[in-house]
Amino acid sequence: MNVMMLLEMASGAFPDRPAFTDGERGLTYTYSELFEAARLRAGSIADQGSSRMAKLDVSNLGTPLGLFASAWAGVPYVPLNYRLTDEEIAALLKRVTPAYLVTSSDRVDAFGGLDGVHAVSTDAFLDPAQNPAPVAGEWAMDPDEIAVLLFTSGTTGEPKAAVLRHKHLVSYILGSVEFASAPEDDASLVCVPPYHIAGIAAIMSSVYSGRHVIQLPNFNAERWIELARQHKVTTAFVVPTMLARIVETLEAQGVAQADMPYLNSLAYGGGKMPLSVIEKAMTLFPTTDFSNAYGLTETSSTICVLGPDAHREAVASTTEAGRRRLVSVGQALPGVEIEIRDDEGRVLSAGERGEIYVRGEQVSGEYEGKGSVVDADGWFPTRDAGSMDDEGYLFLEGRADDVIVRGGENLSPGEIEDVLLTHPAVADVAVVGVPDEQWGEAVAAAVVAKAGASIDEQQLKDLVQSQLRSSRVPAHMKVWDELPYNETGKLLRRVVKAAFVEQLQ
């Protein structure tokens, strides 16, 4: 079992079909070209005696080539966040040496000078003339070999390197994608960062299904719309903030529909989706099937999906519980089990909030140098908070560490945010806990107004008071122009909290 199996099968089934196209450079690999290129680049990696293959650049043809070449060479693939500072990148590289590094030409000298790092430019990596010697022999089939090392964001300390073995990644693909299921004219627009698990999963699932991938190195709503129309994109994945920008851009163009009848499916995930955004998107893309995917790096990507039928049923529902499912992340994939547990590890009933635990063959839960955090029964603690309804629909409530403890009572930020987002003037909101001398922590809310609307703070407080207990009413509220998100759509709650703490000092 090896990630290279996926490409080998695709290359054998449809060798001349386009596999990946760089949306900015316009260069394309067919499946057979990608297969042969991986053989040559695996030779270059092996010749250097490297134990890791690192990629530090935007998404381009070097991204899928790096993933498969490293798998053939038998070394872990390590995509790095190119948005980090040089000092942060150097620290990560020192943890994966001896490394074969592919990076942008302007960074070759800086990082190639580090001990144990052999750096080449992306252009040199893509140039066949500079990679003439193929690797000797076939790839290893040990399912326990490490396929990918992905560094966490490191927001609460030194970044951890999540270990994904070949068995985890291949298990995810075999359990969620049907081989050769994509028609010849299918095209996928991929704009998630290449160092995110969603980017890795997009490569593998597209290859196994035989889909043509259009790469958008840096997301821009106008460019996304342009590429989707130019290539008649049939499927795409975005994070909630990206979909919000696409919706805003189309609305600004004054169109009633997006004019993309060929866009059959649009998946989103990576953060909480505001109800107003998904409702508008479903109106702008009336013939498109929407899916919400929830997963983690440690679970090899998606573990839970709210599919197209569930979206339509939620929109058409006449009950509050039915419509609420539109902001859920759906139900567990086949082969995946999910439980909600309290602080003492007890499994909670439907509707009760706690920490999300997951179990399945695709789940790794392992970190390099730290070992596995999976328990004896195979359960991985996600550190995400949430609840499930009586039919297994999962609702996210942010990180378990984000819980606000007020006077000994645990408050869920997501619960309060859900209520505030029902107000017609509110476009986005982030709720955090801030230090309070009397209660330990107090509720604070950063609110973003919809275009042309104004925020009445007392109205919003009254709204929370009317639907939740008085302890949930924000003691502090500020109107912000926008909330801070990272490039994968996750709310940077720590930034919101720090801003409130500074203002209150």
Contents of the next structure:
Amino acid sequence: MNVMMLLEMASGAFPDRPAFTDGERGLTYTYSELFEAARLRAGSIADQGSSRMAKLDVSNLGTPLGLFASAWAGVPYVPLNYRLTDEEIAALLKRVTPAYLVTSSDRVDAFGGLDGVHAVSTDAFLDPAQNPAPVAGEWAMDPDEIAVLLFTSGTTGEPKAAVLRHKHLVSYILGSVEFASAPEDDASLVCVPPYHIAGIAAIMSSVYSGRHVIQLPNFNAERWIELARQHKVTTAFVVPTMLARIVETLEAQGVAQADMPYLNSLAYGGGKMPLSVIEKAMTLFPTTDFSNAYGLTETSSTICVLGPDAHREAVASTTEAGRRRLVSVGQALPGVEIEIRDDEGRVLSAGERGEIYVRGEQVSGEYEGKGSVVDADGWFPTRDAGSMDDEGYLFLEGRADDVIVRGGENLSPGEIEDVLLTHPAVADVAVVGVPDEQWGEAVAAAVVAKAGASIDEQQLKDLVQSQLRSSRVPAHMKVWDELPYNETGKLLRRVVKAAFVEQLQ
Amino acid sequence: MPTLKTGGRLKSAVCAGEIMVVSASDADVELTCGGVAMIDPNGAGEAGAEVHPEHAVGIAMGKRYITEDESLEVLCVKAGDGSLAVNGALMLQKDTKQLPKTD
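Show the form predicted in complex with its partner chain, please, because up to now only the form predicted alone has appeared in this conversation.
The next block holds the full complex; its first chain is the one shown before.
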């Protein structure tokens, strides 16, 4: 079992189909070209005797090539976040030596000098003349070999390296993608960072389904719209902040509809989608199927999907519970099981909030040097908080670590945020716990007003008081111009919390 | 015949077919393609052996095949003219649910 096998099958079935196009440089690999290029680059990696291949660059043809060539050479592929500082990158590189590093030409000198790092530029890696010697033999089929080491974003402390073995990634693809299911003219616009699990998953599922990937290295909404129209893109994945920018841009252009008739499918995930954004998007893209995907690095990407039909049913629903489905992340994929448990590990019933546990072939739950956090029965604690309704629709409530403990009572920020977001003046909100002498922690809310609206603190407190218990009413409230998000759309609660703590001191 | 282990690959001795083992709970069964035991991917087929007419529906790339008791599941990685069978019983093609595209 090896991810190279996915490319071998694609290359065998549709050798001349375009596989990847760099949307900025315009270069393309067909499936057979990518397969043969992987054979040569695997040779280059093997010749250096490196035990890892690291990639430090924006998305380009070197991204899929690096993933498959590493798999062929039998070394883990380690995509690094190019937005980190030089010191942070050097610290990560030291953890993966001896490493074959492919990076942008302006960074070759800086990192090539590190002990145990052999650095080549992306241009050199892509140049056939500089990679003349094919690897000898086939790739290994040991399902337990490591395919990818992915540094998690590490909101606290040192980043952890999640270990994804060939069996996890191949199981995910076999369980969620039908081979060669994409029509010949299918094109997918990929704008998620190459060092994110969604970027890895996009490569593998596009290859296995036979889609043509258009890479957009640095997301901006205008360019996304241009490329989608130019390449008649049929499917795309975005994080919530990207969809918000696309919606804003289309609205600013004054169009009632996006004019992308080819776009059959638009999936999103990676963070909480504001209800107003998805509702507007569904109006702007009336013929597009929307899907919400929820997954983690440690689960080889998607474990839950809210499909297009569920989206339409939720929008058309006349009941509050029905409409609420629109902010759900949907139901577990086949072969994936999900449970909600309390602090003592007891399984909770429908509607109760607790920690999300997941089990399945695609679940790794392992970190390098730290071992596996999966329990004896195969369950992985996600540290995400959530609840499931009686039909198995999962609702996310933020990180389990974000729970506010006030006077011994556990409060979920998500529950309070959901109520505040129903107020017509509120565009966005983040609820965090701040130290409090009397209660241990107190509830604090950072609120963003909608354009032209103003925030009445007392009104918002009354709203929470009327919908939830008085312990949930924010003791502190501050109006922000916008909330801090990372580039994949995750709300940076620690930044909000730090600002409150500083202000209260 | 080589033993069946998850992730392992075998090829047909009588046609172009190749498979990968997705899951195997019993390593000691005889897996045949076209009616003849499957062999190591680097091995050579029997000279003159042909697909048995009762094992000739063929296998299609990307399709998964499973025994009735689900003790063995394989993925076809190269199409062939022979059909798969375990201990003489033909394997069944596994239906996969079409999921929304998410990445």
